[in-house]
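Just one chain is shown here, as C-alpha coordinates, and it is the form predicted on its own.
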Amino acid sequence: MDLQLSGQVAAIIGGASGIGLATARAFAAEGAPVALLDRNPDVATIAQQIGDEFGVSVLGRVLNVTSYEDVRDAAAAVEAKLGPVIHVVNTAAVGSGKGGFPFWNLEPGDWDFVLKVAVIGVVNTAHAFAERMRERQQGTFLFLGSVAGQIGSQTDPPYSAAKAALLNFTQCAAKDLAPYNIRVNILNPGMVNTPLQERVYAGQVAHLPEAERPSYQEWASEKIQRLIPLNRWQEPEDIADMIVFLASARAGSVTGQSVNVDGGWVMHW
(Lines of atoms letter the chains of each structure in order from A and count residues from 1; the text may use other names and numbers.)
(Lines give C-alpha, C1' and ligand atoms only; values in the text may rest on other atoms or scores of the structure.)
Protein backbone atom coordinates (compact mmCIF):
# COMPACT_ATOMS: atom_id res chain seq x y z
CA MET A 1 0.00 0.00 0.00
CA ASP A 2 1.34 3.40 -0.95
CA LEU A 3 0.80 5.56 2.12
CA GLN A 4 2.02 8.69 0.31
CA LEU A 5 4.79 9.33 2.80
CA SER A 6 7.57 9.64 0.23
CA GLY A 7 9.78 12.64 0.97
CA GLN A 8 8.19 13.31 4.36
CA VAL A 9 10.93 13.42 6.99
CA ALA A 10 10.45 11.16 10.02
CA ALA A 11 12.46 11.45 13.26
CA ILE A 12 12.55 8.27 15.33
CA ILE A 13 13.67 8.60 18.95
CA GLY A 14 14.91 5.20 20.06
CA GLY A 15 15.41 4.26 16.43
CA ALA A 16 18.49 2.05 16.69
CA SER A 17 16.85 -1.15 17.89
CA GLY A 18 13.59 -3.00 18.47
CA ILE A 19 10.35 -1.25 17.59
CA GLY A 20 12.14 2.02 16.82
CA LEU A 21 14.39 0.38 14.24
CA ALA A 22 11.46 -1.46 12.67
CA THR A 23 9.61 1.87 12.47
CA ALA A 24 12.54 3.62 10.82
CA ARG A 25 12.73 0.84 8.25
CA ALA A 26 8.99 1.04 7.62
CA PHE A 27 9.15 4.79 6.96
CA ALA A 28 12.19 4.31 4.72
CA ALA A 29 10.36 1.62 2.76
CA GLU A 30 7.71 4.26 2.02
CA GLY A 31 10.38 6.60 0.67
CA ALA A 32 10.59 8.83 3.75
CA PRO A 33 13.96 10.26 4.84
CA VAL A 34 14.59 9.10 8.39
CA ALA A 35 16.55 10.36 11.37
CA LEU A 36 17.51 7.82 14.02
CA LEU A 37 18.09 9.42 17.42
CA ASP A 38 19.27 6.98 20.04
CA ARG A 39 21.71 6.54 22.92
CA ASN A 40 23.34 3.66 21.02
CA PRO A 41 26.82 4.84 19.94
CA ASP A 42 26.42 2.86 16.68
CA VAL A 43 23.30 4.76 15.64
CA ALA A 44 25.01 6.53 12.70
CA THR A 45 26.13 3.20 11.24
CA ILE A 46 22.66 1.72 11.67
CA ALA A 47 21.11 4.75 9.97
CA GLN A 48 23.48 4.49 7.04
CA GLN A 49 22.56 0.83 6.57
CA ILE A 50 18.92 1.88 6.22
CA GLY A 51 19.90 4.59 3.76
CA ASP A 52 21.87 2.14 1.65
CA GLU A 53 19.08 -0.44 1.67
CA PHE A 54 16.17 1.83 0.83
CA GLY A 55 17.88 4.66 -1.03
CA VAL A 56 16.65 7.44 1.26
CA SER A 57 18.46 10.24 3.05
CA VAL A 58 19.26 9.43 6.66
CA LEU A 59 20.79 10.88 9.78
CA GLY A 60 22.00 8.98 12.83
CA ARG A 61 22.74 10.93 15.99
CA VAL A 62 23.46 9.94 19.57
CA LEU A 63 20.78 11.35 21.84
CA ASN A 64 20.16 11.68 25.56
CA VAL A 65 16.38 11.96 25.59
CA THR A 66 16.35 13.09 29.24
CA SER A 67 18.18 16.31 28.27
CA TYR A 68 15.93 18.92 26.70
CA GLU A 69 18.93 20.78 25.32
CA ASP A 70 20.15 17.62 23.61
CA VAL A 71 16.75 16.87 22.09
CA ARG A 72 16.34 20.48 20.95
CA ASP A 73 19.77 20.44 19.30
CA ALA A 74 18.96 17.12 17.64
CA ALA A 75 15.71 18.51 16.23
CA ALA A 76 17.61 21.41 14.68
CA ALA A 77 20.25 19.05 13.27
CA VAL A 78 17.62 16.84 11.64
CA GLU A 79 15.98 19.78 9.91
CA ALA A 80 19.35 21.14 8.77
CA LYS A 81 20.32 17.79 7.24
CA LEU A 82 17.04 16.31 6.01
CA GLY A 83 14.54 19.17 5.86
CA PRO A 84 11.32 19.93 7.76
CA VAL A 85 10.31 17.15 10.12
CA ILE A 86 6.77 15.98 9.45
CA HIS A 87 6.55 12.88 11.64
CA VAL A 88 8.00 12.31 15.11
CA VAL A 89 7.94 8.91 16.79
CA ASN A 90 9.22 8.37 20.33
CA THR A 91 9.84 4.72 21.22
CA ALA A 92 12.47 5.29 23.92
CA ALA A 93 11.77 3.50 27.19
CA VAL A 94 13.48 1.63 29.98
CA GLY A 95 12.29 -0.53 32.83
CA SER A 96 13.51 -0.63 36.39
CA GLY A 97 15.21 -3.97 35.81
CA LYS A 98 13.43 -5.37 38.86
CA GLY A 99 10.21 -7.26 39.36
CA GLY A 100 7.13 -5.91 41.12
CA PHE A 101 4.67 -8.18 42.96
CA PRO A 102 4.48 -6.23 45.30
CA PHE A 103 5.71 -2.72 44.55
CA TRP A 104 7.85 -2.62 47.70
CA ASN A 105 10.22 -5.08 46.07
CA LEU A 106 11.54 -1.87 44.53
CA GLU A 107 12.98 1.19 46.20
CA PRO A 108 11.73 4.73 45.48
CA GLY A 109 15.07 5.41 43.82
CA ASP A 110 14.26 2.77 41.18
CA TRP A 111 11.60 5.05 39.74
CA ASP A 112 13.64 8.11 38.82
CA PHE A 113 15.38 7.08 35.60
CA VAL A 114 12.35 5.19 34.28
CA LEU A 115 10.16 8.29 34.61
CA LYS A 116 12.85 10.56 33.17
CA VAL A 117 13.14 8.48 30.01
CA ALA A 118 9.52 7.47 29.45
CA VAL A 119 7.73 10.66 30.55
CA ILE A 120 10.16 13.58 30.59
CA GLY A 121 11.82 12.22 27.45
CA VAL A 122 8.49 12.43 25.61
CA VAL A 123 7.81 15.92 26.99
CA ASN A 124 11.27 16.99 25.80
CA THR A 125 10.49 15.53 22.38
CA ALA A 126 7.17 17.35 22.11
CA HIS A 127 8.68 20.70 23.10
CA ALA A 128 11.67 20.34 20.80
CA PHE A 129 9.77 19.45 17.64
CA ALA A 130 6.33 21.03 18.04
CA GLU A 131 7.34 24.68 17.60
CA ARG A 132 8.46 24.28 13.98
CA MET A 133 5.58 21.94 13.24
CA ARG A 134 3.10 24.53 14.54
CA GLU A 135 4.59 27.13 12.24
CA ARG A 136 4.08 24.81 9.27
CA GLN A 137 0.69 23.59 10.55
CA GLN A 138 1.47 20.04 9.57
CA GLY A 139 2.70 16.91 11.28
CA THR A 140 2.15 13.89 13.50
CA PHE A 141 3.47 12.64 16.82
CA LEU A 142 3.33 9.00 17.85
CA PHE A 143 4.31 8.00 21.37
CA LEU A 144 4.90 4.38 22.29
CA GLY A 145 2.86 3.32 25.28
CA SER A 146 2.12 -0.15 26.60
CA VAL A 147 -0.78 -2.26 27.75
CA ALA A 148 0.98 -2.01 31.12
CA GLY A 149 -0.18 1.61 31.31
CA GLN A 150 -3.82 0.58 30.86
CA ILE A 151 -4.22 -2.32 33.26
CA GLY A 152 -2.14 -1.42 36.31
CA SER A 153 0.38 -4.11 35.51
CA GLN A 154 2.39 -5.15 38.57
CA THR A 155 5.26 -6.45 36.44
CA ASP A 156 7.27 -3.24 36.73
CA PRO A 157 5.35 -0.49 38.61
CA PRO A 158 7.57 2.44 37.49
CA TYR A 159 7.24 1.39 33.84
CA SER A 160 3.47 0.89 34.13
CA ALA A 161 2.97 4.26 35.85
CA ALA A 162 5.13 6.02 33.27
CA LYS A 163 3.09 4.60 30.40
CA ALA A 164 -0.15 5.62 32.12
CA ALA A 165 1.16 9.18 32.43
CA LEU A 166 2.14 9.10 28.78
CA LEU A 167 -1.40 8.16 27.78
CA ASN A 168 -2.73 11.25 29.55
CA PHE A 169 -0.08 13.53 28.05
CA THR A 170 -0.93 12.23 24.58
CA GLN A 171 -4.51 13.39 25.02
CA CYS A 172 -3.41 16.78 26.33
CA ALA A 173 -0.98 17.29 23.45
CA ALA A 174 -3.54 16.15 20.89
CA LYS A 175 -6.01 18.78 22.08
CA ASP A 176 -3.35 21.51 22.15
CA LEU A 177 -1.99 20.73 18.68
CA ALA A 178 -5.22 19.95 16.83
CA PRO A 179 -5.77 23.62 15.80
CA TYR A 180 -2.39 23.45 14.04
CA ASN A 181 -3.32 20.34 12.02
CA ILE A 182 -0.92 18.20 14.07
CA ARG A 183 -2.13 14.79 15.17
CA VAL A 184 -0.92 13.00 18.30
CA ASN A 185 -1.57 9.34 19.10
CA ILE A 186 -0.24 6.63 21.39
CA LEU A 187 0.25 3.01 20.41
CA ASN A 188 0.25 0.25 23.00
CA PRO A 189 2.09 -3.01 22.30
CA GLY A 190 1.61 -6.17 24.34
CA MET A 191 4.10 -9.03 24.26
CA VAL A 192 6.66 -7.87 21.70
CA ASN A 193 9.68 -9.97 20.82
CA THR A 194 12.38 -7.41 21.70
CA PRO A 195 15.38 -7.17 24.06
CA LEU A 196 13.21 -5.16 26.47
CA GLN A 197 11.05 -8.25 26.98
CA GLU A 198 14.15 -10.23 27.93
CA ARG A 199 14.96 -7.64 30.58
CA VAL A 200 11.40 -7.93 31.94
CA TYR A 201 11.92 -11.67 32.21
CA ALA A 202 15.24 -11.23 34.01
CA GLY A 203 13.68 -8.86 36.54
CA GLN A 204 10.75 -11.18 37.22
CA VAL A 205 12.75 -14.35 37.84
CA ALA A 206 15.70 -12.81 39.67
CA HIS A 207 14.18 -13.49 43.10
CA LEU A 208 13.64 -17.21 42.36
CA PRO A 209 16.20 -19.87 43.29
CA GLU A 210 18.20 -20.69 40.18
CA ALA A 211 16.87 -24.24 40.03
CA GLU A 212 13.28 -22.92 39.92
CA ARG A 213 13.78 -20.31 37.22
CA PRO A 214 12.03 -21.07 33.94
CA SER A 215 13.96 -20.45 30.74
CA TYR A 216 13.12 -17.30 28.83
CA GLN A 217 11.32 -19.38 26.20
CA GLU A 218 9.28 -21.22 28.85
CA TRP A 219 8.39 -17.98 30.63
CA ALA A 220 7.34 -16.25 27.41
CA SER A 221 5.33 -19.22 26.12
CA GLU A 222 3.36 -19.53 29.35
CA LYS A 223 2.65 -15.79 29.46
CA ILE A 224 1.53 -15.67 25.83
CA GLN A 225 -0.79 -18.64 26.27
CA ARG A 226 -2.28 -17.11 29.40
CA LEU A 227 -2.72 -13.53 28.21
CA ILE A 228 -2.75 -13.25 24.41
CA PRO A 229 -5.91 -14.45 22.62
CA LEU A 230 -4.07 -14.66 19.29
CA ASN A 231 -1.54 -16.88 21.09
CA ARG A 232 1.57 -15.45 19.49
CA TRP A 233 4.26 -12.84 19.93
CA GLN A 234 3.81 -9.41 18.45
CA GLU A 235 6.86 -8.64 16.34
CA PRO A 236 8.41 -5.15 16.07
CA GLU A 237 7.19 -4.98 12.46
CA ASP A 238 3.58 -5.43 13.63
CA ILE A 239 3.92 -2.29 15.70
CA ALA A 240 5.82 -0.38 13.02
CA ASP A 241 3.14 -1.07 10.41
CA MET A 242 0.49 0.59 12.56
CA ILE A 243 2.75 3.51 13.43
CA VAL A 244 3.38 4.28 9.77
CA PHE A 245 -0.32 3.94 8.96
CA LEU A 246 -1.22 6.39 11.74
CA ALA A 247 1.30 8.86 10.32
CA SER A 248 -0.29 8.70 6.89
CA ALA A 249 -3.15 10.71 5.47
CA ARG A 250 -5.25 7.52 5.54
CA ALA A 251 -5.50 8.13 9.30
CA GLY A 252 -6.06 11.85 8.84
CA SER A 253 -9.00 12.00 11.28
CA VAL A 254 -7.30 10.00 14.03
CA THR A 255 -5.87 12.01 16.91
CA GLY A 256 -5.78 11.71 20.68
CA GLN A 257 -6.33 7.97 20.37
CA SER A 258 -4.85 5.05 22.25
CA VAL A 259 -4.41 2.19 19.77
CA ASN A 260 -3.53 -1.32 20.92
CA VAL A 261 -1.47 -3.75 18.87
CA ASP A 262 -1.40 -6.44 21.52
CA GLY A 263 -2.81 -9.65 20.09
CA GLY A 264 -6.08 -9.01 21.95
CA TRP A 265 -4.55 -8.78 25.44
CA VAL A 266 -6.63 -5.75 26.46
CA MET A 267 -10.20 -5.55 25.20
CA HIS A 268 -12.52 -2.70 26.13
CA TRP A 269 -16.28 -2.97 26.10
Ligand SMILES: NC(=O)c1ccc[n+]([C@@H]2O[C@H](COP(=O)([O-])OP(=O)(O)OC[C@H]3O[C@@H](n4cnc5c(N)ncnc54)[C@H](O)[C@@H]3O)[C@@H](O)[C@H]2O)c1
Second form
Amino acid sequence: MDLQLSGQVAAIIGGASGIGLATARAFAAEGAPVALLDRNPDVATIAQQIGDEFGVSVLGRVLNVTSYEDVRDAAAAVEAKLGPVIHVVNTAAVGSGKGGFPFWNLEPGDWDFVLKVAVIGVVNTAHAFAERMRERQQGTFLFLGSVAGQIGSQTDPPYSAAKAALLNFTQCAAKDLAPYNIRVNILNPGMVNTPLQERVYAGQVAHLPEAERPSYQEWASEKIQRLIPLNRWQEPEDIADMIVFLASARAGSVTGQSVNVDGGWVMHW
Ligand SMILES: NC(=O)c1ccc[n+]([C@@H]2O[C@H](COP(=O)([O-])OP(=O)(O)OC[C@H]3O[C@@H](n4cnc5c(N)ncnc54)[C@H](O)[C@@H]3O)[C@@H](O)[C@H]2O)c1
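Please could you give me the other form, the form predicted in complex with the ligand, since above is the form predicted on its own?
Below is the whole assembly, all chains and molecules, this chain first.
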Protein backbone atom coordinates (compact mmCIF):
# COMPACT_ATOMS: atom_id res chain seq x y z
CA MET A 1 0.00 0.00 0.00
CA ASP A 2 1.48 3.35 -0.99
CA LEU A 3 0.83 5.63 1.95
CA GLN A 4 1.97 8.68 -0.03
CA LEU A 5 4.21 9.88 2.77
CA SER A 6 7.20 10.34 0.50
CA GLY A 7 8.87 13.70 1.08
CA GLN A 8 6.75 14.49 4.17
CA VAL A 9 9.10 15.29 7.06
CA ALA A 10 8.51 13.29 10.25
CA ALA A 11 9.97 14.20 13.66
CA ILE A 12 10.25 11.34 16.14
CA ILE A 13 10.84 12.27 19.77
CA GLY A 14 12.31 9.19 21.48
CA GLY A 15 13.47 7.96 18.08
CA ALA A 16 16.73 6.35 19.19
CA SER A 17 15.25 3.15 20.64
CA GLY A 18 12.38 0.68 20.56
CA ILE A 19 9.09 1.88 19.10
CA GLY A 20 10.47 5.32 18.19
CA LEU A 21 13.33 3.80 16.22
CA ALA A 22 11.01 1.37 14.40
CA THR A 23 8.72 4.32 13.62
CA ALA A 24 11.58 6.38 12.20
CA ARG A 25 12.56 3.42 10.02
CA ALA A 26 8.95 2.94 8.88
CA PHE A 27 8.63 6.59 7.82
CA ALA A 28 12.00 6.39 6.07
CA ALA A 29 10.89 3.24 4.25
CA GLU A 30 7.97 5.30 2.90
CA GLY A 31 10.44 7.89 1.58
CA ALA A 32 9.88 10.42 4.38
CA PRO A 33 12.83 12.48 5.65
CA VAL A 34 13.13 11.80 9.39
CA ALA A 35 14.40 13.67 12.43
CA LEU A 36 15.30 11.58 15.46
CA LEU A 37 15.20 13.63 18.67
CA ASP A 38 16.30 11.82 21.81
CA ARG A 39 18.34 12.19 24.97
CA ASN A 40 20.53 9.29 23.76
CA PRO A 41 23.94 10.78 22.83
CA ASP A 42 24.23 8.32 19.89
CA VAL A 43 21.11 9.68 18.20
CA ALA A 44 22.98 11.37 15.33
CA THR A 45 24.76 8.12 14.43
CA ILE A 46 21.51 6.17 14.61
CA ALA A 47 19.82 8.73 12.35
CA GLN A 48 22.66 8.55 9.83
CA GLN A 49 22.32 4.75 9.66
CA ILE A 50 18.66 5.19 8.71
CA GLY A 51 19.60 7.79 6.10
CA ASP A 52 22.19 5.45 4.59
CA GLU A 53 19.84 2.46 4.56
CA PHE A 54 16.78 4.16 3.09
CA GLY A 55 18.34 7.02 1.11
CA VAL A 56 16.35 9.78 2.83
CA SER A 57 17.52 13.01 4.48
CA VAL A 58 17.87 12.69 8.24
CA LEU A 59 18.74 14.68 11.33
CA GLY A 60 19.67 13.29 14.72
CA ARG A 61 19.70 15.70 17.64
CA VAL A 62 20.08 15.31 21.37
CA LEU A 63 17.20 16.79 23.34
CA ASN A 64 15.64 16.43 26.75
CA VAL A 65 11.91 16.47 26.16
CA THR A 66 11.28 17.86 29.66
CA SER A 67 12.88 21.14 28.53
CA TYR A 68 10.57 23.31 26.42
CA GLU A 69 13.57 25.29 25.15
CA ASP A 70 15.21 22.06 23.93
CA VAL A 71 12.09 20.98 22.04
CA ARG A 72 11.45 24.43 20.58
CA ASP A 73 15.07 24.73 19.40
CA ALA A 74 14.95 21.21 17.97
CA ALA A 75 11.78 22.03 16.01
CA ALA A 76 13.54 25.04 14.47
CA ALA A 77 16.66 22.97 13.67
CA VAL A 78 14.64 20.20 12.01
CA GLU A 79 12.79 22.67 9.79
CA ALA A 80 16.02 24.48 8.89
CA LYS A 81 17.62 21.22 7.71
CA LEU A 82 14.74 19.06 6.44
CA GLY A 83 11.92 21.51 5.71
CA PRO A 84 8.42 21.88 7.20
CA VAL A 85 7.54 19.11 9.66
CA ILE A 86 4.29 17.38 8.70
CA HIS A 87 4.22 14.48 11.19
CA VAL A 88 5.23 14.48 14.86
CA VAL A 89 5.44 11.31 16.94
CA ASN A 90 6.34 11.41 20.63
CA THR A 91 7.40 8.06 22.07
CA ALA A 92 9.63 9.29 24.92
CA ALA A 93 8.59 7.99 28.34
CA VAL A 94 10.10 6.50 31.47
CA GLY A 95 8.78 4.53 34.42
CA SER A 96 9.67 4.98 38.07
CA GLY A 97 11.98 1.96 37.93
CA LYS A 98 10.30 0.57 41.03
CA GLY A 99 7.73 -2.19 41.13
CA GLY A 100 4.60 -0.19 41.84
CA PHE A 101 1.43 -1.52 43.48
CA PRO A 102 0.56 -1.18 46.13
CA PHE A 103 1.23 2.48 45.40
CA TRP A 104 2.91 2.91 48.77
CA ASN A 105 5.82 0.86 47.43
CA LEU A 106 6.74 4.21 45.90
CA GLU A 107 7.51 7.54 47.55
CA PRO A 108 5.51 10.59 46.43
CA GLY A 109 8.85 11.93 45.16
CA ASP A 110 9.02 9.05 42.66
CA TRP A 111 6.17 10.55 40.64
CA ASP A 112 7.62 13.86 39.57
CA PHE A 113 10.14 12.70 36.98
CA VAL A 114 7.80 10.14 35.38
CA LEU A 115 5.06 12.75 34.90
CA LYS A 116 7.57 15.29 33.68
CA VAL A 117 8.85 13.09 30.86
CA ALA A 118 5.61 11.38 29.86
CA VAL A 119 3.11 14.25 30.25
CA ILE A 120 5.02 17.53 30.21
CA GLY A 121 7.26 16.16 27.46
CA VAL A 122 4.22 15.66 25.23
CA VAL A 123 2.88 19.11 26.14
CA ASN A 124 6.25 20.63 25.22
CA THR A 125 6.16 18.73 21.93
CA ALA A 126 2.65 19.90 21.11
CA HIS A 127 3.48 23.55 21.87
CA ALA A 128 6.74 23.58 19.94
CA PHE A 129 5.44 21.96 16.76
CA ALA A 130 1.75 22.97 16.63
CA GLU A 131 2.62 26.63 16.38
CA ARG A 132 4.49 25.96 13.12
CA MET A 133 1.96 23.46 11.78
CA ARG A 134 -1.06 25.70 12.43
CA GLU A 135 0.24 28.30 10.01
CA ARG A 136 0.52 25.64 7.30
CA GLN A 137 -2.85 24.04 8.09
CA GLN A 138 -1.47 20.53 7.69
CA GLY A 139 -0.09 17.79 9.90
CA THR A 140 -0.49 14.95 12.37
CA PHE A 141 0.53 14.25 15.94
CA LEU A 142 0.77 10.79 17.41
CA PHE A 143 1.39 10.24 21.12
CA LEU A 144 2.26 6.93 22.74
CA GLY A 145 -0.12 5.86 25.48
CA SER A 146 -0.34 2.41 27.01
CA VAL A 147 -2.86 -0.15 28.12
CA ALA A 148 -1.57 0.90 31.57
CA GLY A 149 -3.43 4.19 31.15
CA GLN A 150 -6.71 2.45 30.35
CA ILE A 151 -7.07 -0.29 32.93
CA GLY A 152 -5.08 0.66 36.02
CA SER A 153 -2.60 -2.01 35.06
CA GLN A 154 -0.63 -3.02 38.12
CA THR A 155 2.74 -2.03 36.75
CA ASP A 156 3.79 1.43 37.87
CA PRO A 157 1.28 3.97 39.28
CA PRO A 158 2.84 7.23 38.02
CA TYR A 159 3.41 5.69 34.58
CA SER A 160 -0.22 4.52 34.38
CA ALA A 161 -1.51 7.91 35.56
CA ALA A 162 0.71 9.72 33.04
CA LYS A 163 -0.67 7.64 30.19
CA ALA A 164 -4.26 8.28 31.32
CA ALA A 165 -3.53 12.02 31.30
CA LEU A 166 -2.29 11.73 27.72
CA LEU A 167 -5.56 10.17 26.61
CA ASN A 168 -7.34 13.31 27.75
CA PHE A 169 -4.79 15.73 26.34
CA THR A 170 -4.97 13.93 22.99
CA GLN A 171 -8.70 14.62 22.81
CA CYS A 172 -8.31 18.27 23.84
CA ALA A 173 -5.50 18.83 21.34
CA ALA A 174 -7.44 17.04 18.60
CA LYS A 175 -10.40 19.39 19.09
CA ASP A 176 -8.19 22.48 19.24
CA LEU A 177 -6.23 21.56 16.12
CA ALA A 178 -9.02 20.13 13.95
CA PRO A 179 -9.92 23.58 12.53
CA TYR A 180 -6.32 23.78 11.31
CA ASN A 181 -6.53 20.43 9.49
CA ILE A 182 -4.18 18.83 12.03
CA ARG A 183 -5.03 15.37 13.39
CA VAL A 184 -4.02 14.10 16.83
CA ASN A 185 -4.24 10.48 17.96
CA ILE A 186 -2.87 8.25 20.69
CA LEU A 187 -1.72 4.67 20.24
CA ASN A 188 -1.71 2.23 23.14
CA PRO A 189 0.66 -0.73 22.90
CA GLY A 190 0.49 -3.72 25.24
CA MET A 191 3.71 -5.69 25.65
CA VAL A 192 6.26 -4.67 23.08
CA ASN A 193 9.64 -6.32 22.88
CA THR A 194 11.85 -3.27 23.70
CA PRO A 195 14.36 -2.21 26.37
CA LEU A 196 11.48 -0.60 28.30
CA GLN A 197 10.05 -4.04 29.16
CA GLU A 198 13.43 -5.13 30.53
CA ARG A 199 13.26 -2.20 32.95
CA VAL A 200 9.66 -3.11 33.93
CA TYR A 201 10.85 -6.66 34.62
CA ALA A 202 13.79 -5.45 36.72
CA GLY A 203 11.48 -3.24 38.81
CA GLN A 204 8.94 -5.99 39.36
CA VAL A 205 11.31 -8.78 40.41
CA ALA A 206 13.68 -6.64 42.46
CA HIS A 207 11.82 -7.35 45.73
CA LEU A 208 11.96 -11.16 45.24
CA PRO A 209 14.76 -13.24 46.79
CA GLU A 210 17.25 -14.04 44.01
CA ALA A 211 16.46 -17.76 44.01
CA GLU A 212 12.76 -17.02 43.32
CA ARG A 213 13.28 -14.56 40.47
CA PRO A 214 12.01 -15.77 37.09
CA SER A 215 14.24 -15.11 34.09
CA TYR A 216 13.15 -12.26 31.82
CA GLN A 217 11.83 -14.76 29.27
CA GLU A 218 9.90 -16.73 31.92
CA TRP A 219 8.39 -13.54 33.34
CA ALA A 220 7.39 -12.27 29.88
CA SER A 221 5.96 -15.63 28.70
CA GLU A 222 3.79 -15.99 31.80
CA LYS A 223 2.48 -12.43 31.50
CA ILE A 224 1.79 -12.73 27.77
CA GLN A 225 -0.03 -16.05 28.20
CA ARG A 226 -2.14 -14.65 31.04
CA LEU A 227 -3.06 -11.29 29.47
CA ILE A 228 -2.74 -11.28 25.70
CA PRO A 229 -5.30 -13.20 23.63
CA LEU A 230 -2.99 -13.38 20.61
CA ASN A 231 -0.45 -14.93 22.99
CA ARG A 232 2.64 -13.22 21.61
CA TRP A 233 4.85 -10.17 22.03
CA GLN A 234 4.03 -7.14 19.94
CA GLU A 235 7.13 -6.14 18.01
CA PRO A 236 8.11 -2.46 17.61
CA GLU A 237 7.32 -2.82 13.89
CA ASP A 238 3.71 -3.77 14.71
CA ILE A 239 3.32 -0.41 16.42
CA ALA A 240 5.24 1.51 13.75
CA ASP A 241 3.01 0.11 10.98
CA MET A 242 -0.08 1.56 12.66
CA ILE A 243 1.68 4.86 13.32
CA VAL A 244 2.57 5.45 9.66
CA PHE A 245 -0.94 4.41 8.64
CA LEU A 246 -2.48 6.92 11.07
CA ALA A 247 -0.14 9.60 9.72
CA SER A 248 -1.20 8.90 6.14
CA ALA A 249 -4.13 10.31 4.20
CA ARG A 250 -5.64 6.79 4.36
CA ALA A 251 -6.54 7.72 7.96
CA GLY A 252 -7.54 11.25 7.00
CA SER A 253 -10.79 11.20 9.01
CA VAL A 254 -9.25 9.73 12.17
CA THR A 255 -8.58 12.24 14.95
CA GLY A 256 -8.93 12.30 18.73
CA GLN A 257 -8.83 8.50 18.75
CA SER A 258 -7.22 6.07 21.12
CA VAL A 259 -6.05 3.06 19.12
CA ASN A 260 -4.78 -0.14 20.73
CA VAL A 261 -2.14 -2.35 19.15
CA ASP A 262 -1.93 -4.77 22.04
CA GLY A 263 -2.68 -8.29 20.82
CA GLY A 264 -6.21 -7.96 22.21
CA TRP A 265 -5.22 -7.16 25.81
CA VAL A 266 -7.84 -4.40 26.17
CA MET A 267 -11.13 -4.75 24.32
CA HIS A 268 -13.56 -1.83 24.33
CA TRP A 269 -17.23 -1.94 23.63
N1 LIG B 1 7.49 -1.39 25.27
C2 LIG B 1 6.24 -1.58 25.67
O3 LIG B 1 5.82 -2.71 25.97
C4 LIG B 1 5.28 -0.43 25.76
C5 LIG B 1 3.98 -0.69 26.19
C6 LIG B 1 3.08 0.35 26.29
C7 LIG B 1 3.48 1.65 25.98
N8 LIG B 1 4.75 1.87 25.57
C9 LIG B 1 5.12 3.27 25.27
O10 LIG B 1 5.77 3.34 24.02
C11 LIG B 1 6.74 4.41 24.05
C12 LIG B 1 8.08 3.89 23.56
O13 LIG B 1 8.50 2.86 24.43
P14 LIG B 1 9.72 1.90 24.08
O15 LIG B 1 9.33 0.57 24.56
O16 LIG B 1 10.12 2.10 22.68
O17 LIG B 1 10.82 2.49 25.08
P18 LIG B 1 12.39 2.66 24.94
O19 LIG B 1 12.88 2.84 26.33
O20 LIG B 1 12.97 1.57 24.08
O21 LIG B 1 12.55 4.03 24.14
C22 LIG B 1 12.21 5.26 24.73
C23 LIG B 1 13.09 6.33 24.11
O24 LIG B 1 12.74 7.59 24.73
C25 LIG B 1 13.94 8.28 25.03
N26 LIG B 1 13.72 9.20 26.14
C27 LIG B 1 13.41 8.87 27.41
N28 LIG B 1 13.37 9.98 28.16
C29 LIG B 1 13.67 11.02 27.35
C30 LIG B 1 13.78 12.41 27.56
N31 LIG B 1 13.62 12.98 28.75
N32 LIG B 1 14.07 13.20 26.50
C33 LIG B 1 14.28 12.65 25.28
N34 LIG B 1 14.21 11.33 25.03
C35 LIG B 1 13.89 10.53 26.06
C36 LIG B 1 14.93 7.19 25.38
O37 LIG B 1 16.29 7.64 25.28
C38 LIG B 1 14.58 6.11 24.36
O39 LIG B 1 15.32 6.27 23.17
C40 LIG B 1 6.73 4.94 25.47
O41 LIG B 1 5.91 6.08 25.53
C42 LIG B 1 6.12 3.82 26.27
O43 LIG B 1 5.50 4.28 27.44
C44 LIG B 1 5.66 0.87 25.46
